[in-house]
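First, one chain by itself in structure tokens, the form predicted alone.
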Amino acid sequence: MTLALHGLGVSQGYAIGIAQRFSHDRLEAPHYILRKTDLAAEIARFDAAVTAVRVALGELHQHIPEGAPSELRAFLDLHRLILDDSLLCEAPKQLILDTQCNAEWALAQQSSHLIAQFQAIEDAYFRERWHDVRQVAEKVLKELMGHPAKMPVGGHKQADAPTILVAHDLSPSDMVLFKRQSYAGFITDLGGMTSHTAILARSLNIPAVMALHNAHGLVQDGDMLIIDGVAGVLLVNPDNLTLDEYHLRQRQWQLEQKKLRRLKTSPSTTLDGQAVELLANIDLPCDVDEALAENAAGVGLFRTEFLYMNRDLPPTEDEQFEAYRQVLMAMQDRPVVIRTLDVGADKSLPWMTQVSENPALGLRAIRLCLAEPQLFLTQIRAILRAAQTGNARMLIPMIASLSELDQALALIATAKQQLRDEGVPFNDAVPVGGMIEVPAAALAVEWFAKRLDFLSIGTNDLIQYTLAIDRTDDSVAHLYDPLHPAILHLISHTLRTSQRLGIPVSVCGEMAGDTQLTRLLLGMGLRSFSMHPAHILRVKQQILRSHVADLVAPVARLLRAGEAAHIQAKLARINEP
């Protein structure tokens, strides 16, 4: 019998493939006693247990994406060397010849008490090492029970299907190597349409269903999927015919991005001849090869996060230095927006000694650069540095008070200054431009905009501190709503004001590349788009198709539009062939 179940369409397409499960979460361990003539025999299956989770980190490390973190491969040592250490690798076995018990019941009572010393420890940064501890004890613990706990590589095949990968939730570090995997799709249990894992998914251009619940329990290895990416719904182990109305509809989407195609090298200029910039979001200097595959303008969000991620300790201002004279050289005179250093609530690091009980309203973005001053001056001084090889432009995220974004000015003075008297090339004219994505500074933008070269507006980030809505939550997605009134205002006002002093404003968040929503900014008065760069061909279809003069009078009609029901209806109407 056909299983479907609901949830979120974050990336749209139709996958159909074997599933292939993947979990952090913990096992339960059974306990029983052993003869102790059997003793021998389970010392034996732990010792191969742990030889196993060996070679799989061994794979893993093998596996690195090409321009991941420096410091993924210290990652993976680290989890090597607990693995060796005789505390975790030695220890139960004493405890199995001890007690007469099971290997997996040894492991778990070991791994709890190594991880409560570690909880223990005053300082923050080995105190949260007890993660390390407990995933490496959960990858062994998995083997001895038959469900291996490794990141899949690369995807298999079953009845020459491809692969879905089934999970419960992913983590930024896991996204960072699934992005060299080969997967049709992905389902999980958890997760918002502006969630990280949504958009990789989006950025990888495959279909994703998400906030599915129980997916991850109800799903077997093995089992035939389809997933829907259109109306939001994982079918499992469908019936021959729903297999058949799949391919159709499968082959007449990718025939579909084919046409796409065509579009690459045509100018992205409305009918009435109004040139729009298209540029690409990327995350690592590896994802610029896809930005200049379909043409972007250049790249307008860099979210250099991500070199941070995976690592124990921060890159160094040379490691910067080379991932952003990399991207700027590959993208020659386009320009390259980088986005300064944006960690904290769901994207906390573990060398973080500073944590907010709420991390999205805590100390996160430049509010944690501005506590952490030389953290913040040395990637200002990797950006100015590398800003002489192509056409690089600052963005400082999360500025909500006039007074943050002078101390942010003021640090960025500091280091041309130190630049200066070390006798260091650099380019003293890097443009500096602030992220409006806190409805404060949506808000008081004409007096962000009079210190500032650019702006550059974060929709998902406004969405949520506006409407109070964790992104990431999928019991609120449904809340989550772009075309909710005031997002449209604080949207409105923002370009409105730009354009009247003459400051360039772009939007890059996710509304920047759904197509619904092209003609509306359009209309709105925007001329420049950030996305992912899987969606570039989709967005300048749209705005082939556009006719700049004929949008802003029905859009300023939906903008005095209260009720969701009428906005909902003159958007239809505005996107009308």
The other form holds:
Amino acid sequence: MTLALHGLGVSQGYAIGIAQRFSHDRLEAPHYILRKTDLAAEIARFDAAVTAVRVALGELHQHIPEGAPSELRAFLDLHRLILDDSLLCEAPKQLILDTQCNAEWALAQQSSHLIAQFQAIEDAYFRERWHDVRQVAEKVLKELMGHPAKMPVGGHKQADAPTILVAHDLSPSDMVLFKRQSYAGFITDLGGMTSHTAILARSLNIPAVMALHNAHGLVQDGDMLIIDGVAGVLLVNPDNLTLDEYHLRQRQWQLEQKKLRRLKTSPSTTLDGQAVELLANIDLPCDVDEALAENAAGVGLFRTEFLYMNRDLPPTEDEQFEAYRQVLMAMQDRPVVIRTLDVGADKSLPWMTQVSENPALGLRAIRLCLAEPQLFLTQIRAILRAAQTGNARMLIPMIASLSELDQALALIATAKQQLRDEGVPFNDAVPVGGMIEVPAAALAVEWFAKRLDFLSIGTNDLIQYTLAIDRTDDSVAHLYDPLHPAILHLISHTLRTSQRLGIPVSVCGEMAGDTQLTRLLLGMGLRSFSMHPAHILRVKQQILRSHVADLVAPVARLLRAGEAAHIQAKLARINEP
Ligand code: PEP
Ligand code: MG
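One more: the block was the form predicted alone; return the form predicted in complex with ligand PEP.
Expanding to the full complex; the earlier chain stays at the top.
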């Protein structure tokens, strides 16, 4: 009988293959009491297990396969950091001494305690790191119990029988091996959309469904599986008809992927000859490789806050200078929009002292930078200096009032004066833009536009702040609606005003990478889209099939509609081939 399980489709595409279970079953830690004379030996046994895991992680780190996503190194580093934290590698030894328990039990107690602490963290990203703590603790537990975790050998991609990995959970270090073994796809019981494994799955471009709850318990080795990464469904032992249907879908998907690669060098122009700029959003300097691989016209959004993460103190001016210079040099003459620090809200950092009660409405982004001018000045100086090496632009996030913008512009002038006084070379003519992501800025865009060189619409926050929907809160996720008439009105108003004033404007929120919205945005007048590099060719394909002149009237009709059903129907018509 066919079984269908629903989870999160974290990476799109279809995989059909034979189940291979990854023995990552959670081990039950035994509990027994030791004699006092055996405690030293028990501590030595614990130390040996920690050392073995440390060595194994180090080896993985040294043998990261070529082409593996850049995040892998960071994830392995995180696991090494967790392992080396005294709360994990020292505290259990004290427990052994205090309670005379065995090492497995001490480790299980201490890791449960740590996991509970992580699960209580408000910030969704940091809260999800409890998976990493558990994965590291499990590795040590397995060493102690004589079952070091091994990826099953034999993941292969034969034309007739590819293998699908079935795991309760996968850690980033498992993923390194996974990359080498060429599985067709994977499924896991655990994991959220922002878990490290989900992030990796997306960057590896392998079909994957996560959060299936008990698939690992239900699926047997050798079962025939279909992963539908588009719908987030796992089919177990499907009948022949279903198999045929999915073989067809898979072939179509693969064909499409192949065809997309051919678009890499095609100019991004509509059928009626309108040129459209397709830019990449990046988080770290190493992401420029992907931007270049997709032939992005430039970087439309460099989220610099990622340079500030996973460290005790903010990066120095020289460190930042080096990071910006690296991106500018790699992109050669293509534009690089460097957004100034946008922390706060769901991106809080350990050294931030002022944490708001309601962080999304609190001291976030430019507000924080104005409250801590030295932090801002350091970054501005680094950008201005690096801007000598390429086509840099500076983008200020979350502006809501003109006085904030004026203060930010004054600080940029101060940074220039400091550099001039010190005789440090810099680029005096870096264009300064502002993000339109707070409704107030969208409504009053005219006044902002007059003080700025360019605008970039951040639809992710524009939706959050217009609809009063916390973008990280699952319970209101169904209300997060890019097609809400209020959102469309604000975007349209911003585009029309920018056009009237002759100021360049782009969209850098997720809406820019959604092919369902490409024609709508084109019809609204947008000609510059910035998105995750992986979406560029799909959006380009949609642009190549669109005729802007034909879009203007139906888009204007859509913008006059108010009911969600009418908007959806009109959008479907606009998107007809
Ligand atoms: C946005 O808000 O749309 C945006 C691009 O910025 P971020 O997602 O980094 O908040
Ligand atoms: Mg934003």
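Residue numbers count along the first chain shown, from 1. Keep in mind that what you see is a predicted model, and the values were worked out from it rather than measured. By rigid core we mean the largest C-alpha set that fits within 1.5 Å across both forms.
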For residue 92, is the C-alpha shift between these two forms 2 Å or more after core superposition? yes
Examine residue 409 after superposing the rigid core and state whether its CA is displaced by 2 Å or more between these two forms. no
After fitting the core, residue 251 CA displacement of 2 Å or more between these two forms: yes
